[in-house]
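Quick heads-up: it's one chain on its own, the form predicted on its own, in structure tokens.
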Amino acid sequence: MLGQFDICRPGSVAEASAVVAERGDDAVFYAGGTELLILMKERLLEPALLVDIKTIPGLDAIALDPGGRSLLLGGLATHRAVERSPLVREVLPELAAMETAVANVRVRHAGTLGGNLCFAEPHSDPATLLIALDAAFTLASASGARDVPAADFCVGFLTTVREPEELLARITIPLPGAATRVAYERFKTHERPDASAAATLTVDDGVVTDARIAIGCVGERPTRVPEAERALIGQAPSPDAFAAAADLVRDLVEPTEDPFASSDYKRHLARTLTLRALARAGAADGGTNGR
């Protein structure tokens, strides 16, 4: 049962931010509510005021930047909107495919990409892929805006660098070039993934010239594994090279213990999914590179 609360519907980012700044801990932003309402029902969070930002114009937009080099997703774009967007399917099909697997269709219809990222629940999909894609998040408030790399956004369990009065207004994703392929792999036994791995590989003249590997769901936050990335640079994309990088991932990830999976098991999952992602990204007919 939900407790008592009021709702206000500001007309702009600045107005919404000002309300939250003025009310302090009494107020929280409300978008899709798929995570927030669970906390409220369990009385783990009892705000006196929900600042409904769903009607602020432009925050649900899906478009390319003016130069056509980046995909811009409004923080209020729902998972379902991203999943079904013809533009996303054209320029970044791996993102659209990932969104089809988020939770269930009810959650995807209501839940927003920005809300998912800001909640920072460790067992979620989008952040891991966005880190591998070198995305940036625009945090906006009444005092202005700042951009934060996706890799730096989440700093711990349910914790991000976002200030309470800031909302995640936009996700900017540089579009992969023709030589870059993207792959995302996950394993789940319930609705949320137990482990995930995302990889991007750029291959020129038969060798890897750039690589990004992100691992999610095994620790408190999704992270890159730069040592494994560096091990691939200058190598031909091959099973041996991918296995060596996946071994580094297994050894370097920092899994959290829980009643359902041991650290060793999570390391095994991280290695297996990394190997699958790299194999698919390294195959000419495997991962996707957008347009």
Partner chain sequence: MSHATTAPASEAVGRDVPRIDARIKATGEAKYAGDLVVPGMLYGRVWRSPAAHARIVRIDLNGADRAPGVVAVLTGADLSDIDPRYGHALKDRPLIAIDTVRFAGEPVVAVAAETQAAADDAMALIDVEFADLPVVATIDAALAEDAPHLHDTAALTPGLFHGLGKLTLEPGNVCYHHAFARGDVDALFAAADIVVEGEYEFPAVYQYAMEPHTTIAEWISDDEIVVHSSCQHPFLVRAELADLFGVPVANVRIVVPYLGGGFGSKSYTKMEPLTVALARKAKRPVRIANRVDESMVTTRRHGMKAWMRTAATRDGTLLAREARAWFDTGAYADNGPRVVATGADAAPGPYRWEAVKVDAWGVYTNTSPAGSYRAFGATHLQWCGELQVDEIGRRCGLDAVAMRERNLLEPGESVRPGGKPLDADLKGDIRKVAAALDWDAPKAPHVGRGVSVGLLAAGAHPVSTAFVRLEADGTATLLVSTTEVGQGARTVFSQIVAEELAMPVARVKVPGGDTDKTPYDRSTGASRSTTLAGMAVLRAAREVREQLAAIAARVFGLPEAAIELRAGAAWHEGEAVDYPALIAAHFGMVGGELMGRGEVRPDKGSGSYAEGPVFWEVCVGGVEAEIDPETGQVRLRKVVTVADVGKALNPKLVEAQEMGGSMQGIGNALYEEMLFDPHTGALQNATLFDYHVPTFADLPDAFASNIVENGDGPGPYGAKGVGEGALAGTTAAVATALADAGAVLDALPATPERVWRALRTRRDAAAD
Contents of the next structure:
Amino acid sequence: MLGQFDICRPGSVAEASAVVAERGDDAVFYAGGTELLILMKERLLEPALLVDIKTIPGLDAIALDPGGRSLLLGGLATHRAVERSPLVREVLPELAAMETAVANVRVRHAGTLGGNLCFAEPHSDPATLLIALDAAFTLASASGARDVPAADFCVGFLTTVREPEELLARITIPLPGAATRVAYERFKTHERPDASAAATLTVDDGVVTDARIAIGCVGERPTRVPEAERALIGQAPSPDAFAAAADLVRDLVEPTEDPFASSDYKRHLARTLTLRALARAGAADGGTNGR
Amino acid sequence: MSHATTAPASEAVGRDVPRIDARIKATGEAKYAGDLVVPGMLYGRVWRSPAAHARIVRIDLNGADRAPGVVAVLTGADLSDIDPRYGHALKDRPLIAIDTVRFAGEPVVAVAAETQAAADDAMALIDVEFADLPVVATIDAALAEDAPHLHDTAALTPGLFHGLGKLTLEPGNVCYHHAFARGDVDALFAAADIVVEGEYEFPAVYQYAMEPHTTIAEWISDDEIVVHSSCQHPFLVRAELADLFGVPVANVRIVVPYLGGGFGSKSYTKMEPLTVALARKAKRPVRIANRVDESMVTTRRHGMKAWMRTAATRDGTLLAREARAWFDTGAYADNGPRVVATGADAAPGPYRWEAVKVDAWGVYTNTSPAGSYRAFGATHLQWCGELQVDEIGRRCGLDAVAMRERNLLEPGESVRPGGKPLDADLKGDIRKVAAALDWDAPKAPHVGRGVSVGLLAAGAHPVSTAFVRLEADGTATLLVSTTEVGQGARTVFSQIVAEELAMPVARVKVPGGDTDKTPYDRSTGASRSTTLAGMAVLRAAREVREQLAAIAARVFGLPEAAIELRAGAAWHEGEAVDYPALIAAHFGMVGGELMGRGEVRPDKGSGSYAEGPVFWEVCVGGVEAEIDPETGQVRLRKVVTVADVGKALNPKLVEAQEMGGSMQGIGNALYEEMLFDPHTGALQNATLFDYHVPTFADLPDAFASNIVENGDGPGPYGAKGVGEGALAGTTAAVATALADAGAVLDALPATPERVWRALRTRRDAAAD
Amino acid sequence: MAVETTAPAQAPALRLLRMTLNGRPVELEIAPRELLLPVLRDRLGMKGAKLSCDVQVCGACTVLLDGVPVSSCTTLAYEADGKSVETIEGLAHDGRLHPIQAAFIECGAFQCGFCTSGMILSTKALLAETARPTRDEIAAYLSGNICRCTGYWNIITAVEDAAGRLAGDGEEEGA
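Switch from the form predicted on its own to the form predicted together with the partner chain and print that structure.
What follows is the entire complex, opening with the chain shown before.
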């Protein structure tokens, strides 16, 4: 049974933010509750006020920006909505595919993308892919809004740069160009993923001109591996080049110690998944890109 | 082979009769312990120790006992008027911690309140000061020379149902030692062409019955106890409660609703003593419904480490096996001694040995207590022995099937001296598995095929009783105390009654167990219910049948031989008198009932119950597995089991046991492992986030079960039990299949990391 | 009401929960902290949904909220306000089983029955979305519902069978 708390239902982002700002640690934003309520049941978190943001209009929209260059996801879009969105399936099918294997259908129906990202559970899928996609998160509060690159958002175990009164209102994902392909690979033996790798690869005239590699779940937070990305630039998208990049990933990731798998094996998994993601993103018929 | 119990042309038995509880389970109407509300019932919650080994210095309730809604708070101090120790094997466990805690999760304070919320809220107030004692969280730590002792073992007294002969314990952390030997093991190993030796580890596993342990207890008039509980063995719980609280057995009533799965987790006594003690303190009925993390530290499967070696000639004839196994029983023995003995029995495997030597020990550690889980013992050791048989085969050029053709026991051969000879055709079973796996077909890289065969001493103690009442309207009520855990026992029993009384299954009612109303049954487990309770049911029904025949003879004025019972009536040459009319004729009014009583004892029946075990349950499996060499992840392409059941009274329910048992075997083989911190003893994966129970996503690509009906069982119509063999057989076959694919494991579960390492070890060895 | 007697002094005000439960309007006062599962089970007598894992993994507590499957163990009762809740008790009508229930019975899709309510309701949500799911689609959708007894095979068969019944296959035989 949960401890005692009250619920309020603000009508706007400004109002919601103002409530949290005023109540301090006493109040938290509440959306899908998929992570929050479990911690509250364990009484690891005991907020006095849940600020229900689900009914704030517009926060669950899924749309293209007016120029059609970016996909805009409201922070309150649920995993299930992203998974099933015809628009997402059309313009960024890898994102929809990633969502199909998040937890189970009940969690995907209830859980929001924004909630998932703000919770920053390391064993989670979306952040890793969004980092590789160079997404930006819009944090809104009563005093305005700021954009944070996805790669800079999570700074540690269950920790982000978000201030308590800031609400993750929007995720902006620049749509990959025709020459860019995206692949997300996960490895999962428990309810939550054990390791994941996301890669975007832009190949121009047989040469990699841009690459982003993000590794999730093995460390305290999902991270890019710039050294591995740099190693690919200027190379032909070949198995050797991918292997060299994947070796760098193996050497540079910082695995967390836990009873479930050794650091050794986690490094190996990071390498293997990177290799698979790169191979898929680098293959003519593999990976996915824009329309 | 002929059986006195073989019935003529079957109307009800041997058919896929739908479960008699199907409808109420599909509509949500079936009642489980947590669905029941007793008038005046309070809600309990247990404050459990975070420390694995510590002295309790001070319990500070901080007003929990005066908090709104709280009615009673129980601590060890409330039990000074009774001996609070219980345990059916060893009385080593206080029903709530007294002075000392021995595992993280041990109950220290119990609260009863008007609502669950109030009981839960009270938990936050309680504060307990501990003085840490050294923690022994592993078998090795517990057996170390200078290890602290969890119990004063020499002073422990046997429980009511230890069933293990004379129990004498040395000081230390060993709660049981089981050993047997025959033949000259040392000489055979010294002279053998091939010797394979290995060390193995098997994990602690949680049964994960979907329904956590739930008990409602009432304490009435100071000497009467009524309990509704999710328990598999109500009569053993009744006896232990009577013993603990010093009341007559007849004053303890255990009512068992439907169980949301058991698999051994609800065998023997679990949360009942604590709930009764809390109700006694509160003077009100109390319910304690465990949360899953609490049930995970209430019982589990034993983790095990073992050493084993096997000797053979160069032509692949097995000669001798020696094994030592240590079972981690946690802080209290629970069913540990029996698990140790059964594991030792399973260690040799069903082969023709010139010599065997087996030693097995139960070891106390500061972890949660371990007890029964489906196919215990066999699951622990079958995979080790089968890996060694296959390794010998590899060295002498015989494949796994040929090795078993050469060495398996034949029906009638001795399995162990003084025990029941083999009552199954194991070679025939293995041939079926091999055929289903398309054994000789070429294999792709990283694909392996494996078989496994083992025996499990099944049946537990052969004591069961039953009453059949044929009511005045011709319907029957069967009173039997077997717990319906989902296996379908009530359905099979109704088929037996229908068969014997020549009436439709739908007219047989089988209410749940209630020790005030339904007669004694030793337990529900060890694959015993169809074989033993089923035989008591058959005998009870047959008594009624005899009465019907006698009444009919009087009604017709003919000898009994001239009368046939069929379709709910007595018949003579086209003339029928139905059962209601016979009963009315007998009593001279519309009313009354015919009653039959059946019992099973060791010295009765087909003459074989006295000779243990009741039957040898066959544990046969076959697996085709594919390994992803880059990650070590295993995909099962096919799983095959054999249900060697003598006679399938309900083939669909037999197949259901195989499907479910094999899936649990897959979980044990590939995923499931309770991780205790080796230093603190705390369980690190007490939720389904981190403890993986197989889901739809883990299904093999294909599954096939073979039902073998050789009529060679000691139960009704030649039946023998089913339910456990598929688990042990599948677990071992996963291990042998992985070995065939190149990953020879010395520890389960075969996590991707372990498989990946095993492949690398082999690759490195090949490179040397 | 039970909650009032146990709530500490600072307990927040109760709120009115208005929902449709199995087609019938229901109105009751709830504390904000009340979860949907105990409200359904203990206050409204709908015992079919069960508590097992308590962390949204096992699916034993699944009920449908406006047709969408939710884990009622980790859903605030507050979320049901203004919505329709469907539990296993709402499936059979006038003694006639829902085709999914009939299929589960016929195919032997349960043993202990503890997961069955959730499994059947998840199936209902699946079939509302995908009338004729493949075996892979069934396994994927139901992978959030754990059954420890059956090994799942008969459940997959039952879902296929139920899809056929709902699509009217064999209607003439009275399926």
